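Only one chain is shown below, in C-alpha cells, and it's the form predicted alone.
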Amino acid sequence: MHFFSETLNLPDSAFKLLRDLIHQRTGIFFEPGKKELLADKLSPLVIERGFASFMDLYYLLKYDNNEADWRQMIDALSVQETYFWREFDQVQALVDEVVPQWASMHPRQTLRIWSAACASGEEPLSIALALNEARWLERLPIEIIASDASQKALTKARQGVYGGRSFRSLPPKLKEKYFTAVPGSNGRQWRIDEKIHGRIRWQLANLVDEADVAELAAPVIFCRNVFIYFSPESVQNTVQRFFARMPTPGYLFIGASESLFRLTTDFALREIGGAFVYVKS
C-alpha cells in the first residue's frame, strides 16, 4: 500500500535541528537548498507516527535515542541506486594489480575486502564475480564484507534477487552464467548464484561509528558514492578512521565523482591499473 504522497511543510528552525542531528549521527548533511528533499524523505515518518509536526520527530530521535527509530530514519534517508559493474575500472585494478601484489606478499594470509556502503549489494557481488572469473577465490583466502547503515538495504542484499536496471553494465555472458531468472512482484527478476552470494558477509554498520569501523577495517576498502552525501567534516573523519585502522599497504577506492583533494589526509593518490586509488604505504 502507498500512503504517502504528501510532503509536509518543514520550517527552517526544525530543518536545522533535524539536519544537524542527522549529520551528527550518520555523517549525511543536507545543505540549505536540500530542505525540500529532507521534508520529502521524512514526511512519511511524521505521518506514520501520527505526529503533529517535524519537531515531534526531532524530539523522538533526540531524547528517546531508540535504535529502532534511528534504523527507520536511516532507511528513509538511504539512496539505493546502484548496479553491477559500476565504475568497473577500479574493480579491474583490484583483480589485476592489488590482489596479485597481496598474494605475492602474503600468500597464506586472508585478504579482507570491505564494501563499506554496499546498498543493495551489487558492488560486493561485482567484486566477488570478478575475483571468481580470475580464479582468485580458489587460489587465495579472501574474505568479502559488505556493510550498510540501512537495514532495508541489507535485507534486499541478503535476498540476492535483482531487477533489470541492476544489469545495465554487466556483460550479458556473466548474467547468463551467474544468474537465474525468477518471478518477481514487478516482473522478471534474477537470482545470483549462491556460490557467489555466499562469499559475502553482510553486516549493519555506520561509518561515523568508531567501533563499527574498527571491527570491519581492511587492507582494501571500497567506499564509493557515499561521500557525496557527507559534509567535508564527515568525510575527513571517516577517512581518518579508515587510515588509522587499515594495515600497510592499504587501498581505498572512492567514487569517480568524489575526491579527497581538498582534505588533509595521509593517503597518497596513485594510478593503479588505469584506476585512481588512495594508498596507505
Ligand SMILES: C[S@@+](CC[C@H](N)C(=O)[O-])C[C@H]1O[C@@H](n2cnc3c(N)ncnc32)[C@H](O)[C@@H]1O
Second form
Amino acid sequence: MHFFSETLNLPDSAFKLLRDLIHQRTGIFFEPGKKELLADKLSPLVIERGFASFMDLYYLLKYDNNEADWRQMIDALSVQETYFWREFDQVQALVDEVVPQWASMHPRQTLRIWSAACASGEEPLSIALALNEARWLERLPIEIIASDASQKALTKARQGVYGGRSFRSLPPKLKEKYFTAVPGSNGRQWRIDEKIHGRIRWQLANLVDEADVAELAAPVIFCRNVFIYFSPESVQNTVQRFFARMPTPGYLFIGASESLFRLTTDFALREIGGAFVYVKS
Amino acid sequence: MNEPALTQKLTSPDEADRYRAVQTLANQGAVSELILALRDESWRVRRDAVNGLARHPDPPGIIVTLLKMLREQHQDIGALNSVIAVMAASNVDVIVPLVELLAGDEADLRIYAALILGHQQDLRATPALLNALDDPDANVRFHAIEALGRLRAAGAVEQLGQLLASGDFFLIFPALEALSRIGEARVASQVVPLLADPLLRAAAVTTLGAVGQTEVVEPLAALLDEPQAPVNEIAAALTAVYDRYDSQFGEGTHIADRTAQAISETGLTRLLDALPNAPAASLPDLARVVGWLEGATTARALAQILSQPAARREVVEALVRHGHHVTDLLITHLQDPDAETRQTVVLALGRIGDPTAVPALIKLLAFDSDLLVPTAGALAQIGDRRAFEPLLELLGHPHAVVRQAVISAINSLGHPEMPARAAHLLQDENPRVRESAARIAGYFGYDECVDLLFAACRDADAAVRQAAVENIVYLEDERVVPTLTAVLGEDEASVRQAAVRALVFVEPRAAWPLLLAALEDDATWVRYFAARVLGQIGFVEAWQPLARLAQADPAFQVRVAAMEGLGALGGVTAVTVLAPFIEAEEPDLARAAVTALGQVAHPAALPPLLSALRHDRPELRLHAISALEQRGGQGTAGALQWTAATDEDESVVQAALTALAELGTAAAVAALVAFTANPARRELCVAALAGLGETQIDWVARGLAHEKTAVRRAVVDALARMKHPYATEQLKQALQDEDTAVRLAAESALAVLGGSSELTIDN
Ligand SMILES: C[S@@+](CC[C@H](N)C(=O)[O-])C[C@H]1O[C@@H](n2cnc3c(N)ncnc32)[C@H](O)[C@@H]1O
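Would you generate the structure of this protein in the form predicted in complex with the named molecule, following the form predicted alone above?
Let us now look at the entire complex, which starts with that chain.
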C-alpha cells in the first residue's frame, strides 16, 4: 500500500539514478515496475531530512556519501522476512553430512560457518540449535558468524527476542526447550536460550564490499533469500567473491527459490543429504 | 567451391566452416541447403541462413520449397515461420503465394499454408481461409479455424458461429477458441446452447467470458446450479465481462448487479464452497464475484481469505462496498497474527469510514506500533473527534513519519479546541511535541499561535526551530523577513537550510540579498537550496553568482543546482556557461547541463544540444533527446530524425522516434512516416503514428503518396489503427494505389472498419 508516493512524486529520471546508485552500493535492484515500491520505501528518508524531492536524496547519498545516511537507506530497503527452521533440509544436510565430513578431516581445526544475510537472526540460530541438538557444538570447535547489511536487523538479532511468526515452522518441542516467554508479553515474545545466542558473533557486513567478504569468508556460507533482490550481475559478482575467498572444500547454501544456473560460476551443484549445495572442490 | 562440397561443409564440426559455407550458399541462393542450415546449433549460422532465404529473388518459389520440405523432412515449423516472417518484414509479399497454395491439390501443403497464414498478421488471408472452412480435409478445416482466430478476423464470425452447431467436437473446440480471440459479442447467442453439453461446457464458458455482454450473465449464473459447474471458469468469465463492459461503457456495476440478481441460493453456496480451496490464480475472480453479492454470509466468507495475498485487493474492495455492515466483522480481524492482514483491515476500515470502528482503531494506536501510520490515516478518513486526544498523545513520537501521519490526521479532524491546544503544545517540554505543534499551528495560521511560532524560531531545539521557520512564511506578518534574516546567521545548518527554502515564499526583492549571502554559506545544503530558489524566483541578476557556483563550487550537487537555476533564467549568457559542461567527466554535471539547456528557449541553446546528441555516452544522448523534445522549436525535428536514422543504440533510436511523435509537428510526422520504410522501425513508427490526434491525420495521410510501397502500406496500417472517421476517409485514397498489396491492405482495413468494399485477393 502506498502512503507517501501520492504526495512525493518520483519521476522516471530520478528513479533511474537512485536505482543505479542503490544497485551499485547494495546489489539490490529495482525493476522498472518497482518504482512505486521504491518511492514508498524512501519517502520517509526524504521527509525526515527536510528535503523536497528524491533528487535531493540522490545527491545526498552520492556526494555527501555519509555512512549514517547509507545505513538508514539500507534499513529502509532491506526486507527482513525470515523464520526458524526455514528451508530446513539444507541445515539438516549441514549437520548430517558436511560437519561430520569436516570433523573426520580436521578434527581439531575450528569450523567457521557464516550466515551472510542473517536478518533478525533466525537462520544462524536455527543452525546453532540444530548443531546443538546433534551435539556437535560440544564435540567440535565451531564458530558461527552472522552478518547483515542492515543495522536495524542486527539490533533485533542481538536482542534475541522473537514473536509469533518466527516460530511458524519450528517444532514446538524445540521452542519449549530453547525459548522462555518474556515476562509481561502475554506469550507474544520469546527469548532464545543465552547458551545458543551467545555462540554467535553478530557483525555488520555488506555482501557487495570486497573487504567484508574477505574478512568473514568461511568454508560454509549460508546466503539465502538475498539474491532474489539482487540483479543477476550482483549475484554473479557476490558468488565469485565467495568462491575466491573460500577454502577448499567449500559449501555455499542459497535459497530454494534462487538458482545460479543462468550464471557462470566455478561452483559445482551437488545434492548432499537431499539438499542442493554449491560446492567448491 | 561447388555446391556439393559446400553442403558437406554445412555438417563440419567447426562453426566457422559452417558459417562461411552458409554465407556462400546465401549468395548463390541455394534454397534447400539454406533451409537445412536452419537447424544448425549456432545462431550465427541460422541467422545468415534466414537472411539468405529472405533475399532470394523468387519468394513464391521459396515458399513452395519450404512447405514441401516441411512435409518431406519433418522440418520444424517454428524455423520456417521465422523465415517467412523475415521475408514479410523485408516487404516480400508472402500472402499471395500462400493463398494460392491453400487452394492447391495437396492436403498437407494446404494445412501448412493455413498454419503459416495464421501467423502473418495480415487480414488479406481472411477470404481464402474462410473458403478453407469447406475444405474436404478435416485437418485443413481445423487449421483454417485456428488461423482465423489468430488473425482476429472479424469477418469470420458468422461462419465460425455456424460451426458451433455442427456437432463436430474436432471443429467446435478450435472454433470456440477462435471466437474468443476475435471477441465479437454477437456470437454469444450461438455459444450459450453449448453450456448444456458437459464436455464443451468449460470451453463455452470461457468463450462467453471473452465475447459476451449483459445477455450472457443469466446463463452463466444459471450454470452455477449444476452440481458439476466449472465454478472457477464461471467466475473468471463473469469478471471478464464486467471489465470489458466497464472499459467500453463505464458501466461495470451493471454486470455486477445483474449477476447478483441472477445467482440462486444454490449458486451462492457453490461459490462460497469454492473459496477456501481455490487455486491462487482463481481466487481474485472468485472474490470479486462473491463481493458483488451482498450479505453477512458472503462478507464472512470474504473476511476468511483476507490473509491470502493473492486476493487481498479484491476482498478489500468487496468489503468496502459492503460498507458499515462489515465494520464489526473487520474489527475482529484487527487481531490477526499477520501484520499485512491487520494493515489491510485498517485501510479498509478507513475507507468505509464508519465511526463504530473508532474505539478499536484508537486501541490499536496504543499497542500496534507497526501500524501507527495507516491507523492514523484511517482515523483521518473517518474524521471522528474521539480520535483527537489519542492522536495528540502521539505528536511526540520519535519517528518523523509517524508524526507526519498523526499531524495530517489531526489537521483533517478540524477540532475546535485545536488552536488553544496548539498554543499550549508549542510550550510542551518534549521538543518533538513542540515541533509537531509548530507544523499544525503554521498550517492553519492560528492567531493564538503567531507569537509563539516566532518565538519557536529561537527554540533551544534545532528541529523545532526548523519546523517553525518552515511555517512562519505562510503568515502575513512583518516579522517574517527579519526572523529569516536572523535565522540565516544561526549555527545549525539544517535550520539555515529551512530558512533558505522558505525564501521562495517571500517577496523576491526582500529574498534576493538573503539568497546572495546564502550562496556563500559554509554548509553545502544551504548553498544548494539557495541556488535552487534563485532559479525559481527568476531574478536575472542571479546569473553571475550562479555561474560562479556552477563553475567552481566544491560540492557537485551545488553545481548541479546552480546549473538548473541558470537554465531557468535562460538567455545567451546561461548557454555560454552551461554548454562546456556537456563534456564534463562527472555524469551528473553533464546531465544537468543538458537538462538546463533544454529549458533555455534562446536559439543559442540548440547547437550545444545537437552536439550532445553525438556524445559518446548513450545516457547523455537520451537526456539530449528529452531536452530537445521539451524545448521544441526550429531544428528539433530534423535533429531527432537524424538521431533516429543514425544512432547505434537501440534505446536512443526508440527515444528519438517517440520524441518525434510527441513533438507531433508536420516535419516530425513526415519523418516518422519515412522511417516506416525500415522494417526494424516499422512497428514502432506505425504505433506512434496511429496514436496521433485528429489534427495530424492529414500529415499522416500525405504518406499515402510516398514513393516507397512499404511506406504507403505502413501508412494504410497507421490510418486504419487510428479508428477515426476522418482517417478512414483518407484511407480510401489507397484503394487507387498502383500497388496491389497497398490496395488490398486498404480494402481489408476498410472492410474491418465497416467502410465498404469487397475483399478480393486477385487483381
Ligand atoms: C529475506 S532476508 C533473509 C534472511 C535469511 N537468510 C533467510 O533466508 O530467512 C534478506 C536480508 O538480506 C539483507 N541484505 C540485503 N542486501 C544485502 C547486502 N548487500 N549485504 C548484506 N545483506 C544484505 C537484508 O538486510 C535482509 O536482512
